[in-house]
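Consider the single chain below, provided in structure tokens and representing the form predicted on its own.
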Amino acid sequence: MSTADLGLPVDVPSTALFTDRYELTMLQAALKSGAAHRRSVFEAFTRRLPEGRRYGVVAGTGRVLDAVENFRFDTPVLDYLEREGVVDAETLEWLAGYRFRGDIWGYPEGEVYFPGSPILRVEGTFAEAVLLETVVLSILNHDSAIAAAASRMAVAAGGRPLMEMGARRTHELAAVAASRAAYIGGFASSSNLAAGFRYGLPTIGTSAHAFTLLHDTERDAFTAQVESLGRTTTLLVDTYDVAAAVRTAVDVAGTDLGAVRIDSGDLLLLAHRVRQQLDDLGAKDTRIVVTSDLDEYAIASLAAAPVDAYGVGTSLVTGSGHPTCAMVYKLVARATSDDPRAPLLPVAKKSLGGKTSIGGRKWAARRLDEDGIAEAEVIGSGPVPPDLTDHQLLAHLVHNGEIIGREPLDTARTRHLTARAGLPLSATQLSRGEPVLPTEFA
């Protein structure tokens, strides 16, 4: 299945240089030592969740698959590497024919994860698998951080729609990825047209304060917007005086005005006042949208307010204080020789200071209690216990270099709702705490 099969209108460009130089210098040295072709297993995981987070959310897997598929060293890239003396001629020749021909397993996108979870497992020769480290971590660390923040905000919103509006608060390409990750985490729409174009996300947006300021009066601005976009549009009512703007908005658009947006001030107080005013004017179905530097805590504080939807920008696209998930990509097993039949040997770095890892090719499963609620994340490298066979988490994403794990974005979004609902209730608390599930190593 290609991006075209999912209706995506554009392809990912070459991702070959989305990497660190030492990946290529390691490759060169391994080719010379003869170890480059040993069968190897790498795993992406995190040793801890960001402080205060109860669970992580897997996002970016679909983008990883695109990156793997488009990891190609074309002539301009090879010329650059040669000109800069990054690698020698033998390595350049090997890179010219590079294609990932191994297997990738991973937690499906939208699934939750915990410390030690083997979120992605990459199997192939050392040479072909080590090159993917940087781009894999770049995508998973960013997208999973955004999705986790989005999930917390969705919980705080209690079913009210969330709109992603953070494009102007981050790098232009990161903004598109953030919109995608936010949708997986529970947001309903995005202001980012590039995200709508690329991933088919619903997009929203009507006007900013500049549109009101452009016109001689607020009435002129509202009239122009309603005549252009219809009575179901959303009018921004906090440019001057909110109460006066609401009166003008209903007078111009009528009682079937779609919504009003409040972008500043005491949102809790204003929401109550505006709701009462709209009701008194007969606009009982006109919705109230609030924006203005919201995060999950501000959204939670508005739970009792008559708010119909939230627009979130800065806090979302920066991971609400945690812009990365601290995922790492480690070699956990390698063959004893370059013979394809050679047995795998577990390997692990020995380190102090919390950077230890556990060797071995791992499986992961989630143990449930008698009510079907998750009670532990179980990870092992031996046989899977019979009682966990039906609860394994890793899905086959790439087989012999062929992408087999692509899926519609709505599938990942729905999966996240299901996964989050299967966690203990304390997972939805916004107060600081430990991961909601313990990680057990079998």
The other form holds:
Protein chains: 2
Amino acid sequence: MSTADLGLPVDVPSTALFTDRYELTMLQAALKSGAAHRRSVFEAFTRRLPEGRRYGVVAGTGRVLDAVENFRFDTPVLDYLEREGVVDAETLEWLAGYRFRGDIWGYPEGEVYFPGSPILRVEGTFAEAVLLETVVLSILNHDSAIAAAASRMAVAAGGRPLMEMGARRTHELAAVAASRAAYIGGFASSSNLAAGFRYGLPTIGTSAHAFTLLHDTERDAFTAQVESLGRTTTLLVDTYDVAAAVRTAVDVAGTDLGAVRIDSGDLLLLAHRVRQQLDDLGAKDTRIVVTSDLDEYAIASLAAAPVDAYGVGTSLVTGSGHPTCAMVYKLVARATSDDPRAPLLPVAKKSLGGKTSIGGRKWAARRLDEDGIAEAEVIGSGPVPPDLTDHQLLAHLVHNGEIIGREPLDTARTRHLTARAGLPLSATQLSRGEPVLPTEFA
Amino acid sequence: MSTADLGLPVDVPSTALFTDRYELTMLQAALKSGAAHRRSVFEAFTRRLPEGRRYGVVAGTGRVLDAVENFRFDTPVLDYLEREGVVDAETLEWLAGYRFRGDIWGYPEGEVYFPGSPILRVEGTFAEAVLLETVVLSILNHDSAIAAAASRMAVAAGGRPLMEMGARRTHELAAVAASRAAYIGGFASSSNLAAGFRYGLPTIGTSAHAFTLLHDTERDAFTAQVESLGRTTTLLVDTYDVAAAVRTAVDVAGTDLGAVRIDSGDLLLLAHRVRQQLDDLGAKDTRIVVTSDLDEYAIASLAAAPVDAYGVGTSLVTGSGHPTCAMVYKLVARATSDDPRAPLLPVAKKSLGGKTSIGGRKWAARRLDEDGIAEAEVIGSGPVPPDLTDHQLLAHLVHNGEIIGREPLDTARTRHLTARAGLPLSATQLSRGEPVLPTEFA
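Follow the form predicted on its own with the form predicted in complex with another copy of the chain, if you could.
All chains and molecules follow, beginning with the one already shown.
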């Protein structure tokens, strides 16, 4: 994949500067000490789920693969690092030839995860693996936070479609990644054209209050919209008086009107009233779309209301109270010398104030009960017990620097549905609780 | 400014797709009805501050100007819109020639704001101004949220330097904007190399626990780091035993050691102990840097501790509990016809459930008391009262499509210090409260 294929609206010539300065200074010092070439294993994991959440959702893996492929130090970047004195000449020369040539294993995208799950395992020399820390965590922490919120909203929405409309509430490029993650978590579409362009997501949207206010009357506005976009469009009915607007809408578009959208007020009450009014007017197939600061709880509270689709913005793109996942990227094993055949030694920071890590290159598996429902997330660094070999979670994503784990977005979306359906029923309770699976260290 | 000057690591060929689909469908319908060419005024404002906050901080204005300049529909974008059937041929043709040719006024970057403050005012035809909604809000909502958190942390830190280290906790490009906004809010530096490259911010960082774990002993790691980075480096002392590490650090680097960093545990207790130990070892000028899930409250709690600098990550890049600002972009006035001389009519959505807007093209001024301290944010759409003409807040940023409001980042940073200092003293209380200035509609 060339960088040009990464697509508009943003062409990423290199991802190498999405990096904390200390990665490069560590590299310099390790090149000098010689330890830089020791075979090393880093793992990305989280010590806890956001408070009250029952499961996490892996998202961003596909973007991580793009970032790894495009992680290289071009001349403008090297010039910058030299000019600023970030690293010395020897390190610059090493960086000029940098390509990740190691291996990456990870939970496939859309899979669920729990505290301690080794979501991504990066293996290579210390030098090549340490450099990926920041960009790997940026992507996984952001995208997984959004996907987790999306998944809860999808549960709350039952079978009704969810539309992602949060671009205006988050950084303009975070918004594109958020649309992607929301799709994995179960959203049907996005208002974000950049997400449509970049990831082929279905896009939606018709009009805002400004369009009604621009015209001399609401009738003028509805007429203009229907003439241009057709009778199946969605008319926004809460600029002035909802009941009057619904009357005008059906009068202008006829009973074939596609949908009406309500963006303010008591949505539960309004949805019932508008449904009744539409039915009375003969517009029995006209759908009702609601969009007003919805989150999973508001969506759940509308379960019994005659609502056909939900548009969600702020709470989705901010992870519904948890905009990041607290994933860390830790050295868990390294060779005892720079001999490629040297054995791996498990390593871990000593616990101080709860920042626990468990050393060793790990496998992970999900143990099922006799009904085939998950009962534990099992993690270990020794041999995999025979009963778990078929239930392992880590997939091989990069082999000797070559990306082998790319897949269509719909694969991740379907995987998430399957993974969530395999959890105990209490996983989909919206109320606060403990992680629905215990993590066992074998 | 050419798009190439926008800089690595991200070259933005066009910002036009950072747009919700409904902007384009509204455009199409308005082109058809003819209303698209009515002169229009849109304003970005927020109905409330995040709960408990005393003031908001405007950030992102400079990025908005870049986005406006690069908002154009190139061939790949037009092809996409055609392929997906987003808009019709007439609209595509109009988009192909699109450049924003109107005027933009706004609160200058770094200024403080309050509920109702018209932070940005975009004037042009409906067609040209409506298209900017999403990208304007994405930038202002994100960047202002970070700057507000940064400002509170800067207040809590007193004169001690703050280092931004949050890249790994947010989207990789949101991280770059976050570093920029944090600088405006009062941070001194960033770990993010992309932010250094793109915005010239000072970058910092030396090593992580992985570097210590990579070596056979902590002494080996410290020796490698000091040999490579010099005695003035910062050594991370909490991988194993802090007291032993501090002893080793001074033994290896001598009493000229630049700093030690503590990244876990009881920072208040450890800072005191480490300071005592460093002093006892003769390393009286060795500084202590702390970095462990700090927010403004944790920083404030360390005010009496012998800490020389703070590194802040998660809580900064997530806006310390408020990752977005709830700014909206509303049509507040429009001409009664497409005659350029037609008068402007104030417009506003009817209130339903608190989504209040006040129509009319607005000015804003900050009224001072007799001591020169701000006492009210005054907003109006009629003539500016004579006593307020010298205290107006809106600066002219774009004139007939030409960007005239660019300024160095340090200007915004200094402006924020001045603006905050001009607020009543209670503005800088960390505790929850009401906005420190009332908003008055004249």
